[in-house]
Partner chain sequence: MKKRITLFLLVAGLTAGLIFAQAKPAKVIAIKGARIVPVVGDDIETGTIIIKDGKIEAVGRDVAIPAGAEVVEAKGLTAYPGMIDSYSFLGLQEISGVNETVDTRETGRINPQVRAIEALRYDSMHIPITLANGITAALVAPSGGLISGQSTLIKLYGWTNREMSIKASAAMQIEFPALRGGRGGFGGGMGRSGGAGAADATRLIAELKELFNKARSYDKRKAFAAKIQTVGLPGFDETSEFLLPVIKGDLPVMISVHSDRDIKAALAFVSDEKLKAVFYGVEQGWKAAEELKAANIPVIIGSTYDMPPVWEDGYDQLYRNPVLLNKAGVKIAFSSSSASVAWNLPYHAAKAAAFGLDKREALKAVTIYPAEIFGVDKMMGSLERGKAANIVLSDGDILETRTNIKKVYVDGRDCDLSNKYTELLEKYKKK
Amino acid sequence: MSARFMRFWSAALILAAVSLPAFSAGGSLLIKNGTLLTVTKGVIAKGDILVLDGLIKQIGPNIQAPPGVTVIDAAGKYVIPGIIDSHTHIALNGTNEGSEAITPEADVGAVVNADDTAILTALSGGVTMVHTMHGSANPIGGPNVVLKMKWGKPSEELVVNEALRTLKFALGENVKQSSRTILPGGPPPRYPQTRMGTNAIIRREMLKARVYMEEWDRYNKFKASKTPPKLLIPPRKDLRMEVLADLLRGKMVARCHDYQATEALEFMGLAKEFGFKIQALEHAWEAYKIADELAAAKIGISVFADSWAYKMEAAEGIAYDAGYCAKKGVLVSINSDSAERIRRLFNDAGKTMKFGGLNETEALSLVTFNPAIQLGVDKIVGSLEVGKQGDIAIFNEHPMSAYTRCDMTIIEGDVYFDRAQYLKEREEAAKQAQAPKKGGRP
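Taking the form predicted alone, show me the structure of that chain by itself.
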């Protein structure tokens, strides 16, 4: 058998081995003897967590497993809430609709890809939920979607319907197409090409949405009156304006790609002018410059732990951004924005202890409870509490340690990642691939 043929079958067998959840516990299991980092209720040494039908039913010492419930021994290990990535682009068949500047009708929820292997990568780092987003090619992009990392399940079962509806906005170099090369005979530059143009086009669309709402409100008022006009024609439905109208009515919140403080303040001015809610600024490398303003406006930030200065508008980013803003009262989360970095968000959160002086619980909150608040799901996930969904990760060492690894990831009481089992299956698959096949090619 040729080396190339062996590699092919090895890959095929390994993919087959990980195509389904590690094992189904029927939504019920008991984790025993772990150090529980609850985030909101302190640390419980040698604690147990009982999950029944997907929900946490009991937390404490010496819990007995009901008949038929799977028991997982976590002695010597650390048990935390499932990690939440508040800004990524995984599990999608398409991210940017860059052909036009304004595309709020382009909903990424329509193109969820449950077969994206980045879901498994996320699980290997303890990630149980993500906010996967429209890209940053447009001043007004499209609606985003929140997903559970239920590897092996159909896309419909990944969507978290309890989450806030969010709409992507973007400022800065990407929407100005600063890196685009204009080729002779190619398409002309797309408006906007400047910061003032970006601000103007967002205001223009918001004014259009306001007029659109007024037209429909007037129509609905006449329609509901006791003596409606005999000839009552509804306004033309506009899919773009429908989304922006939902934002202005408070049915959606804004998430805005942003780097520079001055641009953030401009966008905050637009939000105040039109009355919509900014839930969080993305990246926000200069948020430390306007931390007081962000805290006062109750606007969160979703940022990297490091990797600043990779382009001009990130040149004044600092390692202390997340920690400093958190200390100033800003709701901060650490995100990956990456299908690879997503597996080590706990490492990134740990960096804020050195750069920012956060304690262990504050640092862990950046990838658990804080993003849950930003996504509007803190009532169901984000901490280990009775009544919340059984989204849990088990680490061999403290999750803020540089030497730790995630050994198991659980979603709603089912194990979706078991490192020991996957290593065993990989070894078995490799042995099968190398074994001589009867009647096969030499």
Second form
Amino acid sequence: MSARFMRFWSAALILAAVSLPAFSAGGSLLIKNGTLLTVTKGVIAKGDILVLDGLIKQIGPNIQAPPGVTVIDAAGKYVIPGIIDSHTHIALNGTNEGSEAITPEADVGAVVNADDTAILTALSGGVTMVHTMHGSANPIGGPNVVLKMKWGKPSEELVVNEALRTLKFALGENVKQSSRTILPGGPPPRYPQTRMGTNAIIRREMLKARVYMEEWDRYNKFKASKTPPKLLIPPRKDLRMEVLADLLRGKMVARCHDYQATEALEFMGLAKEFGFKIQALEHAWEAYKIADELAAAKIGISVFADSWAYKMEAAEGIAYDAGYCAKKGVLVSINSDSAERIRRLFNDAGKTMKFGGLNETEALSLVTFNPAIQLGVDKIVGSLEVGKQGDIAIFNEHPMSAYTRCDMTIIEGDVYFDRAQYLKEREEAAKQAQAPKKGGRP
Amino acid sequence: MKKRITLFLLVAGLTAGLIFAQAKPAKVIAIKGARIVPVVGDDIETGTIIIKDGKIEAVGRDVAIPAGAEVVEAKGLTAYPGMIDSYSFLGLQEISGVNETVDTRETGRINPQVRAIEALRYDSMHIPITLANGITAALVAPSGGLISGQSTLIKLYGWTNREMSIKASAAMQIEFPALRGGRGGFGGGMGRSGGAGAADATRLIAELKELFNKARSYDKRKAFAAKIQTVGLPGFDETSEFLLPVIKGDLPVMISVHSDRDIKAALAFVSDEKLKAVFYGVEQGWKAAEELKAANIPVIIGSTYDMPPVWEDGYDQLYRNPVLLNKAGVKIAFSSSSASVAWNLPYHAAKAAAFGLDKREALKAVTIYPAEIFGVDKMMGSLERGKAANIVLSDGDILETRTNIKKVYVDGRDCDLSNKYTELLEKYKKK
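For comparison with the form predicted alone, produce the structure of the form predicted together with its partner chain.
Full complex below, order starting with the chain above.
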């Protein structure tokens, strides 16, 4: 299991990982004597977790390993639920359909790339699940997808079908193309170029979608009636409107990239006006300015810990944002939005203890249980509980300490990252590289 | 009458001024009851630090508090020396994506004449945030091109750029090509482009040598002309002029260098040219650790918030590189390589500790080692008698994220730790 992963990293065997046999349907293992940070059920100072066929079967002291089940010694280590990244763009062949402002038909679920090495990077930081999203080029981007970081499996086996269907929206500088230079003779600027236009175009699309939805509802009603009209013609199918109609019907939820408080409030106004649900605001660097409004509307945020001041609209992104909003009752997750930051989400979560005064469990929730709620998968992952999937990470020190390191990452009972094994293989590879070559051409 | 009143007021004013000046004796502060981590020397479980005239007067377990001293009760707190960020863009960059606020990179490739100190925005919003996390000094570097300009070493408290200057010119910044496959940024995985450096570096070193030779002959001609009146001065040459302190050994060079091949080439270059040098970045330094040690070249570690530039070096390569360099006896110092998150400096050090660096070495690499590297260890970098009173009082391990910084002294001044983060937070708390 882990060996396959490790081989990939080894210089000599870089390509060995390309053709891998599929994993079993879910692994079994027993983790012994770790400090269990369950997130939802407190801390167990010294306990065991038994995972059978991919699911957590038992948590407690002195669990005996059933025959044939691998035992992992976690003495002196910290065992936590697998980390969940609520906002990334990894493992995709394409992120932004930026040619038009409204592209809800452009579904990133269709371009999942299971060979993206960012999956390995994620695993090395204890990440087991990601919400990988359409980019922020458009006011209405496209549907996003939730993936498990099952390196080596085909893309369809990475997709988490239990997750909420989410649709990407975006506001602000990216959408209004602030950093784009309009060249003479080049393509004209794309509408919208202002925040006014951004709000207006979303409203326009929602009005259109409402008409579309009503037309179809009317058609379906007539069709289902006992005496349908003789000349019943179905409305024209529109793939863009289909997605937006699903949003208006509550079959999807919105995840909206925003920075400034005004645009966030106005988008919340649109959601209210058209009756769709905002599951979370992305980046939301000014969420602390409207924390009460967010809490009252039960709208979550998915934010950075401290990456700020990279553009004008991020100039008031204070490191207290996550912690302060969490204390105000907003459902907060810390995301990476990056194929590098993804491997240190635990470090970022730890920063909320300093900025915002969260305790260890609250801080850890920001990258485990809270994103699970945001993705609608909190019944199956996000904490260490019997019956949940065996997605687990093991750290050498408390994961909220700056001195910590991820030593093992497990998904559904299968080990996908094992640092000890990795080090062993690296050493062997180094030895082999130094050994005198036998045979071959002179 | 009027004149008399004016005179009276004038005299009164002067007297008041004099009295004011006299009534302000040399300020003495006693930090009492703290756990003291002097970095140089053993930790003191409970002790006292005396600050006088901005300097550390005494540190110890049984230090008498002079009469009239302002006593700061620090029971439960730990005293550390202020940390030093060995490479940053503080004061040169406010919002990285807004060009109007960025002064890090001059156009062109050869810019020894530009000096970071002269553009330093002393009231940058990033400086007080960094200070509030216990970082009291930073190297601020220009970047880009081949010779980027002169970096400056500053303290992070003061009312003007010159007041903040510790060393107006700290080093001449030279950059070799980055070893960049991909930064692991937005959306992307990681690419690989390992080989970019070597050929380039050879050519660049040749170019640098030519510039240095030119500066040397320029210097000789100037000296010759000064001696012999009939010999004319050489025509003014800006590049040579500003390389003079480097060739004379008055100003060290800091070379951004990345691959092991380039590192070895850079070592040969500084040896040939007899330069005082510090290397920055040095991501593949672990492959040239012995050579670095033999040449006695200190290394400033870049941000650990990055992907390994060469995939085959391993996922943890940026974390273990400082560990291996330290093990080989190379002097290392950490850096934020940032402006907006310069306050993360201690966590880069902690990251290396998570991957095997001794915790005390990690602490030294943000305090005394950078002080030694920049030649200011007589002034700062540890809590020792005679050094500047750059002191941080924290409620825990200074490299831990959860630790809160309670007080920061720079030159004995009790710093105002409010900053953009706290100001905005306080403002919206009132909502």
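Just so we're on the same page, rigid core means the largest C-alpha set that superposes within 1.5 Å between forms. Residue numbers count along the first chain shown, from 1. Nothing here was measured: the structure is a model prediction, and the numbers come from that model.
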>> Core superposed first, then measure: what is the displacement of the CA of residue 426 between the two forms, in Å?
In response: 2.5
